[in-house]
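Presented below, as structure tokens, is a lone chain in the form predicted on its own.
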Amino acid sequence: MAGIDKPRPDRTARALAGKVRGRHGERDLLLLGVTAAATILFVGNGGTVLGGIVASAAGLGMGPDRLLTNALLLNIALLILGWRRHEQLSREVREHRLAEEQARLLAETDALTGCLNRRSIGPLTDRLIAEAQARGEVTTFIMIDLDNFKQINDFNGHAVGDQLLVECARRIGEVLPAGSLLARLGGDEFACVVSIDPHRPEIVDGLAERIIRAVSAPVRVGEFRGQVTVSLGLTRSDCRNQLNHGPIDAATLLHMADIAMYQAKKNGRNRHLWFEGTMESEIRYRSELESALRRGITQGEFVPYYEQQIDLRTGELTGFEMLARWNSPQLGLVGPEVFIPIAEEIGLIGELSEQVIAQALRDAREWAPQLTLSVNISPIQLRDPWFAQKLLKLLVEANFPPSRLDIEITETCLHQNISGVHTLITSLKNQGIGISLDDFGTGYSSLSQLKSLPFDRIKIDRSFITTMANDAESETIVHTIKSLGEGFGLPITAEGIESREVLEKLQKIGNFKGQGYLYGRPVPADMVNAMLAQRDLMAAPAAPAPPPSPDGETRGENRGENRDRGDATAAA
């Protein structure tokens, strides 16, 4: 019922042992008079009985008397039985106090590691302060956070994860000083206040570097063989607070630190980076950055555009490839640069690009039939186990044909998750979907991998081709890149061609496929349609059913003729 305060289970036992303890308390209270009383009577009879046991012994009397003989030994069983209650209760608060120590140490450390949490680590990053400023020394923050650790935790699965993190800890703990905190803040995050001279920041430099160095150190835990990095974020607690100008807390260089961290990985991860003011305006415009991407999202201005895809040799065009721009009422027309590491950070990659890819299959539809589309696929999409009966439903629903769309991976996703890849990549050749190797040249593929990998085609990373002109060594590349596709049979295509000179260049080595703002930059469709209806290279439009006849039949000589037609017309 409203109004009515509901006890919580906490509140409830708490409740249920104040009433036992003071059950037991009226019940001590009265054994403790009971073993006095006792007490007295012992030392009041136990003259007596015992002077009458010692004279019956050597012959001088009749012995102690029954009745004070029974007092005396129920005396002494009233004493045994305060004493034995004396242990007990000494036992209980021994364990009561060790219970309450437990239950300290579960509210202020991780469970897993062994560290402090982020509920200990900021009143005792406070004090530390204080201490600190006592001593004349400055408190320094650093956020730790391990690179791509959720991608090694889907891949190896959550016991190897909890492992990765534990030895993590254990190595960070190793090159703290003294008098450190550690903390696992939560997920992959953790925490460590040092404090320092003010005059010597080098000291922590050189122990963020110590940090990266110990983590980044071969690992072997379970299944997973090889290294994990991690970015860091440092500040102090001697800078001006630039936030809310405010005192320098616990909160606040968790905060700045915090900021650190995220430029640090955007920079590229695997160092360390100090607290600066103009770090804050960067967060504030991510931040705003996002909440337009996700309304982008669901009000559809994320807009495919397209780049010819040119036969070298004879000059004709033989498809598009399709680019993701965000058409923004705010920010106007923002490239891919952008928006795409933001949307694969905060988990929305896959929405936006399932909802590019099923406008551009909608406008290819329109095309001539021997036109391909061709699709990158973000790395964060490959790690979806439902990504290909996701990408077949929406060809269904365009209704187009698989054989006419080509996907493609680019080379750094072979050494991340070969096995998934694979299975992809026959997944989607099954449906008769074509595979390109994307930016190949710049990643780790081997030679296994491309004998390995059902691919249908290489395309050479850009770097290569648009310093072709100037670089005998990138010329040198593409000839080997060239012989190295003969050699498996894959034909190649080569981005990037922005000058005539890399365009005969490429022609005197050999057939290619190309693409590049030498042949137009990318447009949108409105634009691709009014060039190919110039160029005679839009779908015939499809010819509207014949009325029917007034005798129920379609018209013609007879229903097989009509039939005989209509199979023709799905054939062409």
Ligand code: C2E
Contents of the next structure:
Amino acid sequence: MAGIDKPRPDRTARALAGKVRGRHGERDLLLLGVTAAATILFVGNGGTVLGGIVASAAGLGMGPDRLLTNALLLNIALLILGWRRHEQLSREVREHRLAEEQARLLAETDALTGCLNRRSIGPLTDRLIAEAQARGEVTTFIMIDLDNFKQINDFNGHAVGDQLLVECARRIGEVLPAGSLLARLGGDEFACVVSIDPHRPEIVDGLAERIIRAVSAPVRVGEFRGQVTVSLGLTRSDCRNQLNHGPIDAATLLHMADIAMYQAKKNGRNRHLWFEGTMESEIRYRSELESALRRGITQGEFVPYYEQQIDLRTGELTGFEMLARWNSPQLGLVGPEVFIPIAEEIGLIGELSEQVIAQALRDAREWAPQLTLSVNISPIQLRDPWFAQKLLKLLVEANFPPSRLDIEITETCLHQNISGVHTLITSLKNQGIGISLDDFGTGYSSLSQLKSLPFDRIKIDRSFITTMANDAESETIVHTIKSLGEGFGLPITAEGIESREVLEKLQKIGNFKGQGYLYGRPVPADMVNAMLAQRDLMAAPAAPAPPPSPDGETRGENRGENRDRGDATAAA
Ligand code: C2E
Ligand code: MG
Ligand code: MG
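Take the protein just shown as the form predicted on its own and give its structure as the form predicted together with the named molecule.
Time for the whole complex; same chain goes first.
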């Protein structure tokens, strides 16, 4: 996080004003001298000439000397000129001050929201810290970051994003006490600085709660209707400086609040957290993880593992779900729960996913043609307008029939951009790719979504299956999902089958596919191949497969499921 800059007056405006002043200055000095001389002459000369005029008017003299009269008239002209220049100069000074004030405002405020900006919040915070200290108070720094703002911006356009930022700034500003500072630090990041009684930190907890409530109230901006949540990081000026052990200043407060805010995001967003010393090391670890992950992608350290999928009625192996693993030289074998969220956050999920899917397609080509391959897709990938094309390209490159591929998407994908997801799913389905709704029961997909989106299968989340043996409620949920699937004509997979007891219960409830540790843990390709070879389920070492035909027909598959068929080349 960059430190806070010192305020910098608008140099351009000042430089311009300086130049203009320099040029006019010499002329004005000359004019001042001339006006002063004219005034002296006027005083000396005026009495004589005016006296002469008065005497002549009264018939007592010949009138003033002609030369002196002309000189007096010249004096008067010079005085008028001097006066006008004085007026002009006063106006120029007024305009110059106004321009300087505007330049200062521009330099210190955020043009979009009218809040302070990153440049001005630092020195003002330092001043507030000193003033609060003198009064026996402490200064608290609150870092605010909107949750998932990038997605809202991407989906709804930047004009909506801008209006949303303005609305959020207004809502935050409304709940802040008088005398506090509010700045937009850039993007969707805001900061508030508030002085409080050091013995009443709960005031800031209350304020943080009010900010969260105010921002998350329903909002309607252009086409966008919904809610925006925020994550807050808090710190105070009398805490020990655990970052560099120096005196606490604005830059240190900002850094600490930023770390706390980041932690609040990590803990689930839509919350506030106070800074603690241990957070710093976590941040460092996370940044090391990020670099290792970037390196890992370039070094090809991400590999597919495979979990068996079984027809529970017949016990027959129907295919595998590919689950990515990170084979890191430094960290060992890392699970997707750790690296997928990071890859999503740093924008590398697409690259990572394509790498493992490409490898999985090459692996799966070696299996018997009736075996399917399921792959998980992140919600971020579904937002990529080129996703369908990229996937079809991978299929063509691996010469793998689309009808043997299943895409698993989670319910969270359906929360935003439902029409975009609909288009994408339809286009994938038209190529013959199957679409499963993964982790069903944990999200909030509505019945209308289930009806309108052309899914091929529902996968009941493992949290219901693993607990089924001793939790009647889970069993009821499984029954309900089974009825729902029947109603929508969607076959069901139960994931997380760990025991015979659960398997038997599922077999009694319905005609499911299933997967879980009962059938084995996810394993790498060579172990899959060894198992398939034992069961005579490897593809026959036939002549090279003919290229996919352009008429949309696929071959070599036996899915046992009712779905459209297509061919990778049709869209590639
Ligand atoms: P998922 O798609 O629901 O995958 C099933 C997870 O359940 C896997 O965890 C699997 O190892 C685990 N599991 C399977 N059987 C059992 C069981 O009997 N008991 C229990 N307790 N767990 C079982 P894993 O491999 O850690 O994957 C976790 C999640 O990470 C996956 O959930 C999936 O959402 C995501 N994921 C994995 N690979 C990828 C990928 O390549 N791309 C994306 N976007 N997400 C992935
Ligand atoms: Mg899955
Ligand atoms: Mg799942």
